[in-house]
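Presented below, as structure tokens, is a lone chain in the form predicted on its own.
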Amino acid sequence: MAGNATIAAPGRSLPVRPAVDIVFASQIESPESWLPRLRDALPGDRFHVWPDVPDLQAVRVALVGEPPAGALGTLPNLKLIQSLWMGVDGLLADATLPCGVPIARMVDAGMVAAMAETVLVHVLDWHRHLYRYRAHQSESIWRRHRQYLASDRTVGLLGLGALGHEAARRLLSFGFKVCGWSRRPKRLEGIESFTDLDEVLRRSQVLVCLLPLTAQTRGVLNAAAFAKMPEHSCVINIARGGHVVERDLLGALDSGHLAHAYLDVFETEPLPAAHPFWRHPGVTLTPHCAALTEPRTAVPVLVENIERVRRGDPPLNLVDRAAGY
């Protein structure tokens, strides 16, 4: 982008911030939820909503949440593709995605908090047998189950990035033991951290998947993994549906080896009405709502990265295309 111009003022010259053309391109997120806040924060910039873009060559930043296929490839002068979501596997699957343009994923405090809350509520639901008591209620059964201390339970986290770290912090505050798996060694206070997945599987009475979906993590929750977990444990998947081999999960639930599964994401979304997960007594499912991007906390992240583009600085939370996240 061009360098800053100046305007005359008594005794000094003030830099003029060059305006940035920004396009909002999403088939899921509503521009009405985002643009008023963005325009308030960046009154000198020009915002467009795809496909109403008067000059494709002028656009420097694209704000995206499942953009129309091929849309980004029509913007020849992009400096940043900013995802409104944390996961970028769908975005990277677009073969027309322009090469060489930095991609940033969304990491904001609201989303991180919401994911940690979802982890905590599912762990507590399993730990306090509430899923069993709901089933008993539907059959008018009065039966108590053995009570455990939180310190009797070990929660395994697959993924120890921002989401895993915050989930671990909250679980530790409730007294649970926490271990975690990550691709690279990490040292986090109170957490047993491993790069050997089998170590985490063997210890985890609750296994929480927070991983990005890549070629290496697709199908990571499979029959072999479930068999390594303790009997009557549970699985929580709030990452991507592709992490779970669905037939293997159903088999582990039907055999009784797994007590329950909490699923928020699926290979096919919306989940087809005929899918066995809907009616399986061992499954609690939600419609991909574990953590929705919250504009109130996400807009400052967008503003910071747009300002970085304006200054010519590297954006925050850059995606490694080779790694897939």
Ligand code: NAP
The other form holds:
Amino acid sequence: MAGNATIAAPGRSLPVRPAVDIVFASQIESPESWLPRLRDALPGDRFHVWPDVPDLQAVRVALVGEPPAGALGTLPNLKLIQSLWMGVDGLLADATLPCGVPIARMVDAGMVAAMAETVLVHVLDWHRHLYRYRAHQSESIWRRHRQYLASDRTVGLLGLGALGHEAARRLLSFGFKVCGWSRRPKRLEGIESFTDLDEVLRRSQVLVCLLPLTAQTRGVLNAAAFAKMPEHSCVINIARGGHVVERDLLGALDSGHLAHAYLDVFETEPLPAAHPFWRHPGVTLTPHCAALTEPRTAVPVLVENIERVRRGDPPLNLVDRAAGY
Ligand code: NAP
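So the form predicted on its own is up there; where is the form predicted in complex with the ligand?
Next comes the full complex, this chain leading.
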């Protein structure tokens, strides 16, 4: 990008904001949810919706959420691929993704808050035995279960990033004990943090998966992991379906070792009608809605990164392609 030029005018010079050409390329997100807000915030810039792009050479920023395969490779002067989503596993798996162009992921305060609420609601459902009372109600059974204090329970978070950290903060405020797993060592107030997965598994009566899906984390929720957790514990997967070995989870639920599973994401989505999770009494499932991108809070994040491209500054929330997140 050219830096800020100036226009000579009698007696003074005015800085020029070079216009940026931006393409919106998503097979899932609707441009109507995003472009009016973006155009209001950046009235001098030019927005295009793929494939309606008059000059491919002019495009500097691509806003993407599952872009059509090969689209990004046709933009020779791209300075930033900006994901509309927090998870970039699908984007990185696209073999046609151009090398060398920085990728930024969305870190959206609205989505972070929504995810923390989802974690709380599932943890409380399990902690207060609501999943059991729902089953009893369907059979007109009047039976109380033992009450526990939140401080009797340890919640283990796999992933202590933007989502895991906020979920931990909210859980701590309810009085739960919290431990967590991350790739690099962390010091977070009130949270026992480990890089050794086994340390987290053996403490966690509730295990919450908030990891990115990478070659290292695929299948992390498997039979060996469940066996290390305490009896009658619970698993919450709200990250990606590929984190769970589905057959192993069914085995751990059927044996009674796991009391319940809350699942939002699946290896195949939409979950096929014949899949055993739909009817399993040990499963509560939702249709990949644990946290949705919220354009009202996400657009300012996009605007900040577009301004950074305009100024030639490094964008925020860059993805480490080698690490896969
Ligand atoms: P993030 O900020 O990048 O944090 C990822 C965390 O996972 C970090 O703490 C990281 O460790 C840890 N991690 C990564 N690889 C690891 C490994 N091999 N071993 C141990 N820890 C590892 O990500 P985020 O914003 O919290 O989002 C997490 C994921 O949630 C996204 O990638 C997405 O797939 C999923 N998600 C799902 C929904 C939904 O609706 N279901 C919505 C939004 C996001 P370090 O801290 O050491 O890097």
